[in-house]
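So this first bit is one chain, no partners, the form predicted on its own, shown in structure tokens.
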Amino acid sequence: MKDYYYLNSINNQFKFCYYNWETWYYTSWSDLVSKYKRTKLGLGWNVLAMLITISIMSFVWSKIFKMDMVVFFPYIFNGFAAFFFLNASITSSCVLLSQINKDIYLNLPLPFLVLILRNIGQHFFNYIHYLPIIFFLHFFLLEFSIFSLFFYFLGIVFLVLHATLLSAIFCIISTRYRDVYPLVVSIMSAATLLTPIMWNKDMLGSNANFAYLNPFTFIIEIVREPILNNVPGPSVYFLNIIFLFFSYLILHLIVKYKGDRLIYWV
């Protein structure tokens, strides 16, 4: 069992992934390259599709909400880019062990967290391809601020941590209970409308703070607002830290008591 010291310890799994970062970093990049191997634009198609979709949505919704499209487009683009990363990471993690990487997990003595980070890495590389547009919007449509850029990159760190912990939790639960996957897909679809991405929480008036009952609100806000030169208040960072703490605690307990059973559930 010495080779499987990490089975019931999420901390040991994080240590393994830290010291053996090649196991998930290079494989995630390889997955992305092979996926778009025979295309000319590669991930450029994702960026182009996002630009077309968000441009049309911004034009229509800016008319409905009577907002300046120059202001509304960066708001909705940054919100969707962050949410799509989170959505893709969580939903794909639900079938990560049962379908996508089943053979790898059954045949190689690797912590399941390696496969989680491999999946996160692939979707994060997707997100990176939106950065040129995000920076263009920040530099040319908005007032440039180094201060805001610092908080933006800090928000990305929070976003990746949220995606990692939530993906790991739902990966384990959905491997044990296969009905969880369609449930998660439904919830994430509903969250697209319930999260202030296409609309602003200030539209709720005196009930604006109720939007924070949806965790995705403060998760997206911590990434989107700084790049729009609106640094979130301390309460937003506090909510993110608290949510990360409880996510880690839940993951720690699940792995501690059920980590060695995961391979039987696959």
Contents of the next structure:
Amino acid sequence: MKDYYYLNSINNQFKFCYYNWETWYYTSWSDLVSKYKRTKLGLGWNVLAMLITISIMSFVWSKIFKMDMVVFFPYIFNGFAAFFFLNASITSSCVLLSQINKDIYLNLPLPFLVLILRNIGQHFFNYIHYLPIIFFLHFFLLEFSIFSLFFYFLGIVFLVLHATLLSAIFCIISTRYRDVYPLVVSIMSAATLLTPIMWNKDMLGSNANFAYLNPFTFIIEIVREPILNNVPGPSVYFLNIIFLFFSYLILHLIVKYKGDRLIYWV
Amino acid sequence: MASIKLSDVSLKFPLSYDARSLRADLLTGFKTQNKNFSFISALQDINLEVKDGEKIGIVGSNGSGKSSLLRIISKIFKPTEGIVKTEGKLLTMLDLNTGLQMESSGLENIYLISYLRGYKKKDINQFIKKVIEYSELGEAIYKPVRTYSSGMITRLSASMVLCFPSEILVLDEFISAGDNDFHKKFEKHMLEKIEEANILLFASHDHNMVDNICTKKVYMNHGKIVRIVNLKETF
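Given the form predicted on its own, corresponding form predicted together with its partner chain:
First the chain shown before, then all remaining chains and molecules of the complex.
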């Protein structure tokens, strides 16, 4: 390992995480397993809780919006599963260095990105547990399409990249400015209602495109729509790529100029 | 061959007296220092060369810079000024219980801590039997760590330290562990481990211990090396 080679370079931190994948992969799995260790159903609780919440929610909202529950349930379930993953990753990353992994960061020579990926991994393993329901809904309520599945997996890649970059940015900022964490929690709560998850952006009529001012709209759409057999248009992929580019640029600049100071803010 | 070289190394810590304001930093373009913000000089002009085979004991009062020096060498802190060069696989033990997961079993924790320290699965499988044997935890190794007494936790962590392969050993105030029986056994193995290590850096308040196991004694005061004493001839 070259001296301090990763501290001020996010590219080098990604390289470190690639070559030392066991460091974050196994530890994130272990985090998730230990969380449910004393329960009978284990990770099944997660899936069950989601199923109950979404069933009630889609029943009520389908009545309010006068929509077919068979159409509405997969729409809400897929949207919420992706949004929960993003929300959990971003909000927990805000206290990752100042609380959750403080002792590790202060006592072991590890790039902070390892801890970010450990956190993302934990929430992603959580998301994977929704896949049986997501596939069940796709195969039995919709028409099977290998084309849709391909774009769905592509959407997951985008989702994980967004979660990683946003988590890393908010992790640094909220370690430096402790007021940012409650702010992020509030924003994410508001985003649950502002993002077309429980409602459809087409309900906005001619103003539907205004929904894209909220980045979560196109981030969720890129994962949810393919599995509902509506592969999004190129504009959604374009918006996602542009957003990823700027997120990466911001992260690159923060790490370049402040990466070596991060440990003093913990 | 392991080696460490520090040339003109200085370290300044930012000391924040109150919450930093994001709004104020945004308005000033992150350029000006907050008036309530100052720095403390943790290390000043440190020059130190450690060759293969040397065991260095670092002594000094609290706040003299011992732990900061170990963190600089372990690549946890980046020096504000100067150059640090290290050659060889580092094992840093600044806190014995870093990374332990209470809900996981002792066995799972051995894997967890080893992964965090950068060891691969194939490496871990080579030393895991030895860790279990050294810890003398028996069947308790399969039980959650939250059920362990503090002595058992120390046994587990200390046994890992003994078995992690390394060339440069960095220890902060830690050389003994556990109850009386384990303490004797651990100290014996620890001294063997220190003997095997290419380089040892050991920060302590215990002058007798440093005199017994180290070849050089470094005195620190207010972030500076004030004296280096040769204790034994190295080979």
